[in-house]
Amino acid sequence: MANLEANRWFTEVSDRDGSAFSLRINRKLDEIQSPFQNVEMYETTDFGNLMIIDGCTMVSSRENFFYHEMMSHPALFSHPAPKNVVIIGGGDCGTLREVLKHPDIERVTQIDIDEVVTQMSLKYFPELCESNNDSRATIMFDDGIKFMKEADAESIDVIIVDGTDPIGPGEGLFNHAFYTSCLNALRKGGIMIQQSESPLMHMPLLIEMRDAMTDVGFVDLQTLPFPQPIYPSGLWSSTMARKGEGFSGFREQDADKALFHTDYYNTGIHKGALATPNFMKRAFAK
C-alpha cells in the first residue's frame, strides 16, 4: 500500500535493516520525555496500545505475550530450581509478571533506569502490571549495570536481561564487563538469558553477544528464535548463557504441569526453539 496517510500510521523506519513496519492508529495518547529517552503511546485500530522509545517500537498489546513469555519461561524451566531472579530492565513489567507466575520463585528485583516506562505500562497495559505488588516482587529505577556489578557473587539463579537496542540506555547491556558482572553473581548452574535481537536481520550482533559471553566464561548458549509481529523482520531472539556446566535439557514435566495460563510458550515450542535453524548454524560455527 502505498503513500499511507501520515496521520493515520505510525511508521517505524529501520535504516540498518533496509525495512520499515507501520501500524495504523486512531490517536495519539501521550508522550513524554523523560531523562533518558522519549517515550510515546498511540491507541493503534488492531494492535491496541502501543509504546514507543525513541521511535522504535517496543509493546503492543496484541502481541506482547511471544516476548515475554519467551524471555522467562525458557531460563525458569531450563534452571532446576530457580528461587532468586533478578530482571535488568523490564519496565513494562510484563517480564515480571511472567516469572511471578511460577509459585516457587521466592524473590524477583527488577531493575529499570527509567520510571517513565513503568508509569506509562501502568496506565496503559495495566494487565502487564498485575504483579506488580506481588510481595516477592521489588521494583527499583536504578541503574542494572551498577546494581550488577555491586551484586553479591553467586547469590543469583537467574538473570532477565529484558533491555531496549544496544544504544542509549541499552547499550551497557552488550559487552564484556557486564556480563562479566553477571557471571560472577550467579551461582553455579545459574543462567542469564538476554534479548538478542533478530537473527535474520541482526546475526553480526548476535554473534558478537554470544562471542562476548563465551569469553568472559559462560560455559554453554542456547539461542531461541521466535516471533515478534511488530519488531524488525518478525523474528526474534532471546539466548540463554550457564554458568559452570551445560544444558541437559529443561524441566520438561513440570512445564507440562504448569498451572498458570501462556498464550504462546508450551513444552513443544521449547523443544522446537532448541532446534536450531540451519541459517543459524551456519552463522554461529564460523
The other form holds:
Protein chains: 2
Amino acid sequence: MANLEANRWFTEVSDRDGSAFSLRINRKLDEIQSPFQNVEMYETTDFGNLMIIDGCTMVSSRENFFYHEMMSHPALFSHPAPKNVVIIGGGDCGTLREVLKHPDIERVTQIDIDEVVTQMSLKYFPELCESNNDSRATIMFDDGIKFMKEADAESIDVIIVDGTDPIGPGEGLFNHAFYTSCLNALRKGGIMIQQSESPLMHMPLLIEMRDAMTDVGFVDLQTLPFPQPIYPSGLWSSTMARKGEGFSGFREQDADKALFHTDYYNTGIHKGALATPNFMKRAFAK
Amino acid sequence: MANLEANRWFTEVSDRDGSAFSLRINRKLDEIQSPFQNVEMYETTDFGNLMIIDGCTMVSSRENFFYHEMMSHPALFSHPAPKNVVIIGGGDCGTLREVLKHPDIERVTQIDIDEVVTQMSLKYFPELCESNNDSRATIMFDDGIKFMKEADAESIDVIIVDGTDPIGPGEGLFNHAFYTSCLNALRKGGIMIQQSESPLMHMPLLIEMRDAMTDVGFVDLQTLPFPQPIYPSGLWSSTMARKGEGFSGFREQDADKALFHTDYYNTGIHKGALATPNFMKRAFAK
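Could you present the same protein in the form predicted in complex with another copy of the chain, rather than the form predicted on its own shown above?
Following is the full complex, with the preceding chain placed first.
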C-alpha cells in the first residue's frame, strides 16, 4: 500500500463515496479561517495552485476550465438574449470571467457570502479574476439566499448557482425555498443553472434537485455531464432549468462564431453534453 | 491531513501525474503473481470488486462500463460491416462482451498474454465474462504482438488494443512495429482502436501514439474522450485509426436501433465523443 506522507500530499477523503483523491504538494501557501469556512491554498507539483475549503478540493489552476466553462456557456447560449446575469457563490471569480466573455451581456452580479474566497483567488488565481474590474460586473459579499429572495420579480435572465456541496454554507442553495426565489426573479424564458454533483456517485441527490426544480414550477430540465478531475469520480454535472417554456436547442451559430477563448467548450461539446448517458436516462425516467 | 489506513484503503499513486486515487476496501479477495504481473483483487465499500495489476487500478464493478463500451461500440459502428474482430489484451473479457452484443459480428478473437487476468475476472467479475462461451468467441492466452505480426494480411475488420499503460507487458503495444502489423492485418477500411491515456495529463504520449499511427500509414484518426473514474484525472480516451480511407461518420441508424443494453453509449454519446474539446484540438493541431 502506498503511504502518502502528510507533508507532501493533500488528500480529500470522500466518505460518502468510499474514495479519496490526493494531489502532491510543494508547499502550503496560505490558510485563513473566515467567519464561514476554512480556506487553504497549496502549490501542487502538477496541478498548479489548489484551493481547499473545509478540507474539500475546490479549484486548481490546471483543470478549473471544465467546471467554469460548463457552468456558464451552455446556459448563456441556451438563452435567446441574456442581458442580466446573477452568480450565487462563485467567489473564485472563474465563472464571472466566463460570463463576461459574452459581449452582449450588460450586467453580471456575483454574490458570494465569503470575501476570503475572492481575496485568496485574487492572490493565487489571478487569471480567474482578470475580469473583476469589467464595468458590467458587480461583486458583492453577502447572503445569496437572501439576495435571491429580495430580488425584483422578473428581472434576471440567467441565474448561475456556483455553490459548494449541499452541506455547510451551501446547504440553503439546494431546496424548494431557494428555487422558488430563483423562479420568481427570472424573466419568462429565464434559466437557472446549478452544479449538480456526480451523476455516477450522487444520483439520488441529483434526482432530488431535479424534482425540487420541477416542483417549484420550472418547466424543463437539462443535466449536462462534464469532466471534473479533482472531484469524486472525476465526472460532474450541471443542471439547467427554464422558466415558462422548454428549452429549444441553443444558439449554435452564435456559439460557433464566438470570438472568445475556451479550453473545453465548443458547439460540439455542448451538443455532446446534451446527449445523456443511458444510465442517467434510466435514472431520470424512474 | 487525512490519514488513510493501509488496511482499509487501496491507494494508487501516479507519480507522473502528482496525484493519487484511493478506494475504501472491505477486504482483500485474492492475489496471484503470474509469470507476467502481479494481480490483486479487493472488495471495495462502494465500487464493487476491484482488480489491481502491478499496483495500478484496472477494473471495478461500478464503472468499467464507460471504458468497455467506449473501446468497442464507436469503432464497431464506424465500420460499415464488421465481421472479424480481434482484441489484443482485454483479459477481463469486458470488451469481448460488448463486441459480442453486435449480432452481425461473426468472429472475435481475444489474445491476452496473461491467463491469470481472465481467471480472476471469471471469479470476481462474472458479469464481464458472460459471453465467453459464445460460439463466435475464441479466447487465447498468447503474445498479442506476435499474433498480430503473424496474422494473415487483410483478414481483420476491427482490432481493439485493450492493453495496459505503455510500461510493463503493454509496452510493445505502443510502437511503430506493432501498428504496422495491425495495418497489414486489417482489410481496407478496417479500424484499429487503442486506449490512449488521459488527454488532460498525458497529451505528449497521446500525440506520440497518433503520430506513430499516421507514420505507419493509417489515413485518419479520431480520439474520443470518455469518463474513467478510477484512472488518473478521471478523463480517458480511445484513439481510432482507419486503413485506406477516412472516417465518414458512423452507422447512426444502426446505433439508434441497436437492441442491446448499454449503460453509457448511445448515438448522442458517440457524436459527443467526436466533438473534440478545444484544448485537445489545439494540441493536435501543433
